[in-house]
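Take a look at this single chain, the form predicted alone, given in structure tokens.
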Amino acid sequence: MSEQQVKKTPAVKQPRQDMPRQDPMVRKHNFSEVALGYTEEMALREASRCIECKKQPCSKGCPVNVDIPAFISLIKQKDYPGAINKIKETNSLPAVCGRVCPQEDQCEKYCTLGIKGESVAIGRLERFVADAAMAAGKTGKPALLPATGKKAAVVGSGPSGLAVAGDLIKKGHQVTIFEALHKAGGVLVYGIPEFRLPKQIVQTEVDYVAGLGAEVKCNFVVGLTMTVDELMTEAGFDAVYLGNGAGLPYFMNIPGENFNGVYSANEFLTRSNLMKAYSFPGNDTPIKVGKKVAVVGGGNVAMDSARTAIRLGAEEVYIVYRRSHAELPARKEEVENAEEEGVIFKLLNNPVAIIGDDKKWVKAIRCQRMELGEPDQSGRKKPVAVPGSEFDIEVNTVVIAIGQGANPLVASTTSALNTNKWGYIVTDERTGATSRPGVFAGGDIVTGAATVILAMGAGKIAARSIDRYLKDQPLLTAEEEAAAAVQDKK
């Protein structure tokens, strides 16, 4: 279809542009990015589908309030620097969000074209703009307000912390980011594999926030190197934001979880992603993966673990999940990618034990078949065990990917900080304020494991509140918060 034909064809009639990807039989043997991104021609075709709705339902579905019709309109005009600047008015990490955010459940879910057909591929267009800006060396830099002389500490350099830091610097405040690991980026570097999110992309986004003026201190464990109390009393910070994530792995508490060859998904992915164990001995961190691997869980982390195991040389990789395919919580495209790469789905099965040999190495995982019963509190049908249905799957490695909780280190070393029964920090959802004056929090340490963009949304809310706190202004009311979100888009 020529450019002239595209212009004449009604948007609703134009097909959504597929994302080019590496061939499954090739990509399963490398850690290079699977999704290859739009060409300029494809991006222009996809952008032409946007009808630029006046009410902007897509923007209402964006946790950071990106003015989506405006940036897509700039793509249509081939004004890519203008498009990236428009996105970065409210989103400091577009190259990341364009790759890993579940747009199908957020902005694209509310796209008008999606009512009768396929929604505009907003995430893919966001990635195109971000990549084009990086390739041209024009990542966009917003205007900064005059320096206020106020200092804010941000604990954690994941998406929530980076969002807070970027917004506070724009307001003229001095920001220092404290990261426990040796590399900044949080879950973006230790949790998400290279083939989904190249680490150079993350580094570029971290460098962007640092380029705005944030100081980034790695190998600094808040709660150990210094406590939050000490940051405020001894280091002179006027406010602290806790965006330290949820990094405490959950296990199933079944027999055999202490055998050699059993990993938490956190350890398995951190070894591979952050420590680059896939290139051992070129890098110092080893990772032992047998020929047969079972990954327990059905979310994105489980898919990441299974697809990583394939690339590390496993010949058979199983996803063991207690519900059916329809209830898999992972993104549809991640499930499809895993299936294409040869991952075997053992659905409606629940592990009840891990079997080891006489040297305490894993040799099998014992499962029990399940049936779906009535819906539970989540709205999904509850899995019910089938008596006498146990069976063994021969495996050498088991990765437990059933979620993670709050690491208690920061909360337990901070005075007057309230947490709930699960150890997550309690905040005012409207402002991000905690029970401790001057201390704010957001992201996974408040909500539990969620998405990158939701963590960023929480960071933006907290940044507005911290800005007001540093200026000795009262925190926003619900009505003022709504108005501020609208203002973000202007």
The other form holds:
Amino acid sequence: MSEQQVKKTPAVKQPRQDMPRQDPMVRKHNFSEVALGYTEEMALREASRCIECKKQPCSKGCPVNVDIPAFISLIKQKDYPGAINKIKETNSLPAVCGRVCPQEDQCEKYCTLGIKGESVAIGRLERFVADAAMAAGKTGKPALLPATGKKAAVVGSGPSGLAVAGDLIKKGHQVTIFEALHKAGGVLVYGIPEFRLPKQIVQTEVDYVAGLGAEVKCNFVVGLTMTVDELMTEAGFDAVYLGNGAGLPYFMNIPGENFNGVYSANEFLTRSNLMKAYSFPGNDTPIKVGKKVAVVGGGNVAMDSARTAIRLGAEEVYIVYRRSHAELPARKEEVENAEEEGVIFKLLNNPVAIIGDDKKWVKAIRCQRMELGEPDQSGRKKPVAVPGSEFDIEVNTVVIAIGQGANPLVASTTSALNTNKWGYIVTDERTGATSRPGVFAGGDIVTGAATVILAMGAGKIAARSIDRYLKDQPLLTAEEEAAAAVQDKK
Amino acid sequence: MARIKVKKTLAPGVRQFVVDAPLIARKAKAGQFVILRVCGEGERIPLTIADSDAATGELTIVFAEVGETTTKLGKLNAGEEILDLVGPLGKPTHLEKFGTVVCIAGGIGAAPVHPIVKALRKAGNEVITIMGSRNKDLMIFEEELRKVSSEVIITTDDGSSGRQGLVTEVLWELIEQGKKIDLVVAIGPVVMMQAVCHVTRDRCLPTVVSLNPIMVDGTGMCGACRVTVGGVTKFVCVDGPEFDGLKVDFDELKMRQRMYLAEEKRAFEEYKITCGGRC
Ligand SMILES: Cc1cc2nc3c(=O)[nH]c(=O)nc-3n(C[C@H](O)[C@H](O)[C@H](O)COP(=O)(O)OP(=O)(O)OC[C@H]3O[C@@H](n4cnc5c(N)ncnc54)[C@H](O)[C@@H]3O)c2cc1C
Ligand SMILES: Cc1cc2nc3c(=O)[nH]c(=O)nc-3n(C[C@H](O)[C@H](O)[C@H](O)COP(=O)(O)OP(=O)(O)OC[C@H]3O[C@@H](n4cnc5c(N)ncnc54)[C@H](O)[C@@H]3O)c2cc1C
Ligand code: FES
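Show the form predicted together with its partner chain, please, because up to now only the form predicted alone has appeared in this conversation.
Zooming out: every chain and molecule, the one shown earlier first.
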């Protein structure tokens, strides 16, 4: 399209710029990133589609209310550093969120252009400016407030913990992040595969927080190496943030689940991503992927597992999911990617048993056909088993990706900390405060498995509260603080 | 990073390290373990804490060089660092005054049994330790166990030390002699623990075993370490490593331990050819 056409055609009529991606036949055999990112030309063209409407419905659809029209307007002016700073006002991890946020359910869902046509590709633009800033090496070091002499401990180095740490350091507090694994980044390093989120990007974000002055202590399991109580009484931390995620894999409790060849998605992905088993024996950790693989579940974790299995050389990979295509909880984009890469969807099927051979190795997964019945509490149609419909799918590997729950290690070793019946930590969501003074929490350990942006957002809210707590101020939300300031002026 | 202060060879292919790990040593209790990584491409492997001293910050581990990682580890010398070391992991041994406890150590299991015997004695128990190994040269921790046990009985397969035979035979005899035994603790190869439980099951003797499945994170996040105990799936790294031996599905554990046999062999062979020397 020529420059002239761009100017003449009204924004709504211009097509949304496609994301250049690796060819499915090529990417099936490598772990490099699938989506290649916009060129500057594409970004400018896409940005020009934004009509900067007054109501900013997109920003309201963003869990952390990024001023989207403002950053897109800065792209139009080719002020990329300005654009990234605008995003960073409320989102500490744009290079990550630009890649993995479910924009189709958030900002882009509310875009005015989306009513009649295609919404602006906000996520892709976010990624473009974040990548441009990283490439220019200008992640920008913000001014830090003078040292307060207060110490905060952050448990877990996932998106939530990183957000808290970054914000508290800027406020002049001393921050130590405690991470159980040998590498920082949480699910971003051990769960989400390289082909969707390059680990170099996560490392850059960790380095950024460390560069601001946060100490990152890996190989430290809070609850065992030291408890929260000890961190506060013996190690002299004035406040603690719990961002330890939802690290407890669910199994189905069906016969045969402990056969060799059956993995939780957490184990399968950790072996591949964190331990880099895809380059075994160059890396020492092995992974077993047979010719035929069944992945049970329909979320992002299931898609990531299926696509990892394909890349590890599996010839046939099935997604076994008990509802229909419409209910697949994974991002649409990821379902499409999986389909293009040859993943076979066995929908409306529910596993009832895993069948093993005489050496206790998986040889098949027994499924039952399902039909959709009346909507359940979640509003989705409830799958109902069809009697007598059992059948076996021959497979050598099974990956269970049906979700994860609260790992009790931290909560069970912390005194006076309230959890709900599922083991998640109870907080005041407006402040992140838990039942125990000085202890705050957020991210998946509070909400259950959710999203990067929600975990990051919860971290930012808690950081405000921790800052106020450390200054002996009452905990107020941003709105309450603004209202109080108006009152003060009067 | 944890610096190795002392390196000793206890038997052919069996090494002992005393490492500087004050945070772990401060908290370590009998029955717990650590997970370590030797190098950047390295695997995470669990090793039991054989001794710890909160005052000096020293932690003792004992390991057999059985594959790539343990061989790489054995190549490190005093003064060098273990890249990653995390712990103490798992639940400590349940301690109380039981009365008479028979602790059975098979092979390298003598090292992890040591802190348990020590703690059981401290809790006021009489502890009879039965140690078994293939031969005299492979017998480790004899002196240490003699120091802390009420009595030590030694068996070897070839009779080169103590009496010839298996640890289970000694256990049988103790029972036959009418010795009142309140608890049996068995640590060693899975086949040995299984054989011990075979003996104790008939007599309804409470038996504790320490399980060693393949692990990855060691914090309950992945489920690699799952075993079936009393028909229920347990994660050894957080629910164990010690369990009621009479309820453990040992056959499943044995199969699961062999899941990567081919890969482990291949990695070890390639390591010996390409690297041979240092990691
Ligand atoms: C495979 C997969 C794919 C996903 N895809 C997407 C996606 O496309 N888009 C999206 O928005 N979200 C996605 N998610 C969800 C998203 O990654 C999580 O919601 C988010 O990472 C939660 O962040 P967190 O900081 O709360 O916890 P986590 O990222 O889980 O980080 C918690 C950290 O705490 C550490 N920890 C735990 N216990 C302790 C302890 N006792 N002591 C010290 N450290 C401890 C853990 O090792 C971990 O590093 C995905 C999740 C998975 C598993
Ligand atoms: C709780 C626990 C405590 C242990 N304590 C000791 C100890 O004190 N001293 C000692 O010598 N050994 C101990 N082990 C066993 C030790 O972890 C293995 O010998 C070691 O992992 C072998 O690694 P490798 O690469 O040298 O050998 P490989 O060739 O990789 O494996 C040899 C065998 O070790 C087991 N193994 C392999 N990888 C792992 C892994 N990641 N986690 C667990 N087991 C694995 C497998 O059954 C395998 O067949 C313990 C294991 C557990 C689970
Ligand atoms: S080793 Fe991962 S859960 Fe036990």
